[in-house]
Structures are given as structure tokens and as C-alpha cells.
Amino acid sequence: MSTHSLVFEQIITGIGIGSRLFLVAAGLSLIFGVLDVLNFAHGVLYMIGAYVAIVVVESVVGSFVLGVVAAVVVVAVVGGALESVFIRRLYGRDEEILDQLLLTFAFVLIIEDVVRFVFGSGGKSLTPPEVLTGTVPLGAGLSVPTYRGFVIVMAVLVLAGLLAVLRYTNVGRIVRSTSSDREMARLLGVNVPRLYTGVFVVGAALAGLGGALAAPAESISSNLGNSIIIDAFVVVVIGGLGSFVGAFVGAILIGILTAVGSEVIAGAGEFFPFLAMIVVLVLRPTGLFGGAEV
């Protein structure tokens, strides 16, 4: 393989491992845009949604696409009740942050050990399905992996998606307007509670989806939560918190420079991602497109 096909090769992996990345940062990104929590929990979230749909298409249906919605039902259903049941209480307390750190970092270690208990500590996958197998031909000599592409259309879609209801519709107004001020919004007949529960749910799903896409595309095992939250808060931190675009801009760097910098030298790609970090808060401590969109 020439040095310019491996170099390529490297970008498509790290791309591919961006937009799974974007797809939890971008959950992540909207319950804080909104609500201001800090959900710890948002990594096994991720990791129910990579179960659900391994569970579903190997034990149930067979069906990728069957799989995938599940997981983002399941996941939803979860992400509502955690904060309609339990974050909800948290609003308003003078220690509102620090509890809900605590409330959902205890969360992760149920769910953990709960995971563990049910589908032990081997790693799982998934195959993909077989439309979406091989790869794609772009000339030169050059391909992409036929799934990893379909990851990263995913991904750009869910991008184009959000941003087009937050500045188009009466549903991302109402949204935006109450992340700005939500006891005016609340004054204004607003439901508060109701559009919390929905944006956690909604961020909830994100997470979802992006496990389920990555059932086939990685190893899957009951500490996948706690790897996944570490590098959506690094992309969170660069792109701003508060911004899609900045969430996708982020992850999709994230990517390149693990993929790249594994391949630059050894062990790398774990460590350039956080020199980044480190570089962005020291240039523009409000990252990349600091200033929340939603």
C-alpha cells in the first residue's frame, strides 16, 4: 500500500471514529445547551444503545435497521426517565451542579455493574448488514469502507437535522429561548419540565443511535461508557459547549488524530486528542465556536 492510500485510509478511519463520537457529543452538547447538566451518565447511555441493538438483531428480528430504532427507543426511554425521576429534583438546589456530577456518575456504576452482571465482560459486535458491506470506489485506487461512509452520512444528517429544527421551527425557538432565560419562558406559558424531559430525551436518542452504529464497527463490552464519555467531553471542550457545529468540528478532529496518530507513533492516538484539548483552552478558552447555539 502507498504511503498516500495509508494516509487516506487513516483520515476515513478517523473520520468514521469522529462521527460515531459526534453522535454522543452532539446529545451531550444539547442537554447542556438547555437544561445546564452535566450528565456523566451520557457514556452508558451510549453503551445500551450498542446492547439493545446487538441483542435485537442476534436474539429477535435479525434486522440491522429494527436494531438501530430499538436502541434509540430503549435509550430514549432510559434518558426520560433518569431525568424526569431523578435530575429533575436536582434544578434549582444551590449545589445543583456538584449533585448532578454525583447523581449521575452513580448511574454509570449501576448500569456498569448491571451490564456486566447480564452480558459479562467479554467483548461483543455486530457484522454489518450486507448491503452495506465492502467498500465504495472513489478512483485513484481509493475507496471507502461501505459502512464507515454510511457512519459518517449518519452523522451529517443528524447535524443538518438538528440545526435545521433549532433555527427553523417553533419547537427549536421555544428551545432556544428557554436555554436563554427559562423562567421567562416559563411566564410565558411555557412547560418547562415537559421541554426539559424532551431535550434529555431527544439527547438520550443521539446517544443511542450512536451506539447502536457502533455495535458493528467496534468491540463492544460494559466499559465502553466510561472511553466514550472521556472523549465526548475532550470534543465538547473544543467545540464549545453549547454548539453542534462546534461538536461535529471537534469530533471529527478528535478522529484524524487518534487514527493518524496511532499510525505517527505508537500509542498517539490516545495522546493527541487531549494536547488539543489543552491547546484549545489555552488559545480560546471557550473553544473552537465557544457561545451555545441552542
Second form
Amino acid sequence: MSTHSLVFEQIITGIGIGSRLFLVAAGLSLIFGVLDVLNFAHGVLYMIGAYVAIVVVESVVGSFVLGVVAAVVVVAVVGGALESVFIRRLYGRDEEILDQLLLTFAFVLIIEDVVRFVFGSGGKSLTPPEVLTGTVPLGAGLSVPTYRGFVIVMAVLVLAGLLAVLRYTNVGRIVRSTSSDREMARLLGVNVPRLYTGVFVVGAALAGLGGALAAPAESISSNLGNSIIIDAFVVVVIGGLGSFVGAFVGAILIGILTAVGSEVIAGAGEFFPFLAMIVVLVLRPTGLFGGAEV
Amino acid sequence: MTVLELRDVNAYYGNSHILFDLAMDVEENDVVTLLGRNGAGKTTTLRAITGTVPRREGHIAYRGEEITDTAVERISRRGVKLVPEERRVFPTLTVLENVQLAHELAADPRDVEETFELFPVLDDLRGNLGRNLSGGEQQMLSVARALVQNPDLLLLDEPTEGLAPVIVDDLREVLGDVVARDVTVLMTEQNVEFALDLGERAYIIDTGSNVWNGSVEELRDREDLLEEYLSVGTGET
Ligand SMILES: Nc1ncnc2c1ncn2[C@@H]1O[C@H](COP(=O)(O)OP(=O)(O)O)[C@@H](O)[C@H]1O
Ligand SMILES: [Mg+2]
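Form predicted in complex with the partner chain structure, per the form predicted on its own context:
Every component of the complex follows; first up is the chain already shown.
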């Protein structure tokens, strides 16, 4: 294999990683932007999505599409319950941020243990459906694994969908107004408690989708959430809080740095993303797209 | 019919007790002005009515129903709309989006185009972001946003504060139209002339307590009150 195509392959691998990372980071950023909640449990929601997809595809229906749909729905419901039963109780407390951290981190520990208890600690994975196997030739001797291409397309569609909803719909206006001035939004009649649950459900659904899409791409185990949540925080810091475009660019950047970095220095995949974060924070503390419109 | 009734209303920010047993009545189609010097508790009174003060006690009834423990958005949905002191235009939404949002959130809104007709200045700025408007334009937008919601009770917190005289005149004209259209209004003002011009009845409060109330005509002749509680004629502000 030529260096040229090796580099290309690593970049595509990185964009694939970044695409799944984007789905997690976008939800994390959306929830923080609207609710001011840093959801540490977002990584385990992703992990739950992966397990639901595996279980549904392997033991229930055998259809990948239904597995993905089930993962999105189940994780959305779990997210909605998490917000409306637990996180809601912390709004307006004096030590709100610390309490949120403790609560969501407790969920990380509990959910991880439950998953380990039920599924064991070994890695699992899913075979992608027939149509998504193989590679798609791009010409010039380069090609993209079909499944990876599919994940990238899904991420781009999600980004486009989120931006369109935010910009052109009433719900989008409600989200944008509430994230800039919660009290004024309520004075105009926004049902903030309901909006919060809705936003949490959507953020969780994105994590569930990401997890389901990860199942055929990597080995799934109960600590899947830990690695992705750290990277997602790095992405949100690099991209700028509350910006979907920032989350996308940040996620792709981190994906590529991870994939290419581990090729340059074996085992140092995490080194470059953190280096990038430090550089961004020093040069542009609000993140690449920080302060921009959501 | 009594639209708004306050009895023994107390309000607090943390440990600071701000309103003391306040009482007030606003009747159907009244235009009531709430007067008092800076820090008297006018804004806090409006915040107690809308539910945005951290803690309120006593009785606040809107059209006969207690709203003392009702959530902010529910009070709003019932038709009580506030134009806040700081305007609070959404900075990352355009002028049109600010109005559309308000329109979509109201139970029984006024037509968007009809609302823009009341505010020719805003009509030309539809695509501009809220944060790029001048102070006067922001105030117009804040009022437009409340009017498109077709309020039953309109609360205005110092609508003329910091506005150039020509803009105050524009605002007086628009609000005069609204008043003519049978909207019940409760507003606070430091600009006594504006308040007396638009208002029909007045309440004066000082350090969170009732001091006086009566008709605007009576108040005009009470220079003692104007001087003591509103710093009129003393050269102070
Ligand atoms: N957020 C707040 N926290 C603590 N004290 C406040 C707050 N807002 C206003 N106050 C105090 O409450 C009193 C009444 O303020 P306010 O209602 O804004 O007066 P006015 O609108 O008549 O100028 C003032 O003494 C002010 O310092
Ligand atoms: Mg005030």
C-alpha cells in the first residue's frame, strides 16, 4: 500500500470516528446550551445505545435498521427519565453544578456496573448488514469502507437536520431564545420544564444513534462510555459550547488526530486531541466557533 | 371587573425584604401607573405579578384567580405580558424571529403583519439581529413582542427609560393606540409627564410600601407628593 493511500485510509478512519463522536458531542452541547447541565452520563447513554442495537439485532429481529431505531428510542426514553425524575430536582440549587456532576457521575457508575453484570466485561460487536459491507471506490486507487461512509453520511444528515430545525422552525426559535435568556422565554410563555425534557430526550437520542452506529464499527464493552465522554468534552471545548457546527468540526478534527496520531506514535491516540484542546484554549478560549449563534 | 388584585404582597431577594404588604387594584381597561423613586420596588412589584421574583407571599389574583404560586409561563399564557426594564430582546434572533416566536407562543395572538404596521421602524429591520439594534429599536421590539401576543394585561417597566425624546413620542403614539384598543395596562415610570399623560390612575410606593393612590388628575395638583416621592421639580433624578 502506498503512503498516499495509507494516509487517506487513516483520515477516513478518523472521520468515521469523528462522526460518531459528533453525535455524542452535539447532544452534550445542546443539553448544556439549553439546560446548563453538564451531563457526564452522556457517554453511558451512547454505550446503552450500542448494547440495545446488539441485543435487538442479534436476539430479537435481526434487522439492523430496527436495531438502530430501537437504540434511539430506548436511549431517548432513558434520557427523558433521567432528566424528568432526577436532574430536574437540582435546578436552582446553590451548588447546582457540583450536584449535577455527582448525580450524573453516579449514573455512569451504576449503569456501567449493571451492563457489566448483565453482559459481562468482554467486547461485543455487530456485523453490519450486507449492503453496508465492502468498499466504495473513489477512483485514483482510493476507496472508502462502505459502512464507514454510511456513518459519515448519517452524521452529516444529522448536522444538517439540527441546523435546519434550529434555524427555520418554531422549536428552533424556542431553543435559541431559551438558551440566551431563559427568564424572558418563560415570560413569553415558553414551557421551560417541558422544553428541558424535550431537549434532553433529543440529546440522548443522538447519543443512542451514535452508540448503535458504533456497534458494527468497534468492540463494545461496558467502559465504552468513558472514552467517548472525555473525547466529547474535548470536542465541545474545541468547537465552542453551544455550536453544532463547532461540534462537527471539532469531532472530525479529534477523530482524524486520534487515527493519524496512533499511526505516528503507537498507543498515543489520545495525545494529539488533548494537545489540540490546549492549543485551542490558549489561542481562542471560547473555542473555534464559540460565541457564534447556536 | 377587577383584572388584578394585590393584597398584603411581600417579596424578597434572598434575605432582603423588598415589598411590604403592598395592595393594588387594576380594573378592566384601566391604565395604572406605578410611581416611586429609584429603588422603591416598582420593578419588584411587576416581578411579583409575573412570578419572576425569587420569593413572593400574600395574595395576587388575576381575574379572580390566585396566581401567587403559579409558574411564570402559566401566568404569561393567561395573558399577562411584561415588557421588562432591560428590554431583553433575544440577541441572536432577528427582529422578525423575535416577533414570530412571541406570536407562536401566545394563546390568542395578534397578526404579525398588523403588528409590524404599528412599528414602521421595525418593519425596515426585520432581518437584523436583536443585538444589532439601537436602544430605541430594542425598546420598540420589546413592546412589539408583547403586543403581538395580544395581552389582556400589559405590564410596562419604565418604557421610556434612556430613550431619545422623538422615540418617546413614537412610543406614546403606539401605546396610546393600544390603550384605545381596550387593553388593561399597569406601568412604572420615572418620566412623570409620560406617566400622567398616558395613565388614568396612579399608585405611589416608597421603600416597598403603599404611599398614595388616586386619579392622575388629583396627582397633578399634588406637588408635595411629586416632590417628595418622585423628585419632580427638585432637579434630582
Ligand atoms: N436581584 C436583586 N437582588 C437583591 N436586591 C435587589 C435585586 N433587584 C432589586 N433589588 C433591590 O430591591 C429594591 C427595589 O428594587 P426595584 O424593584 O428594582 O426598584 P425600582 O424598580 O423601583 O427602581 C432596591 O433596593 C434594590 O436594590
Ligand atoms: Mg425598576
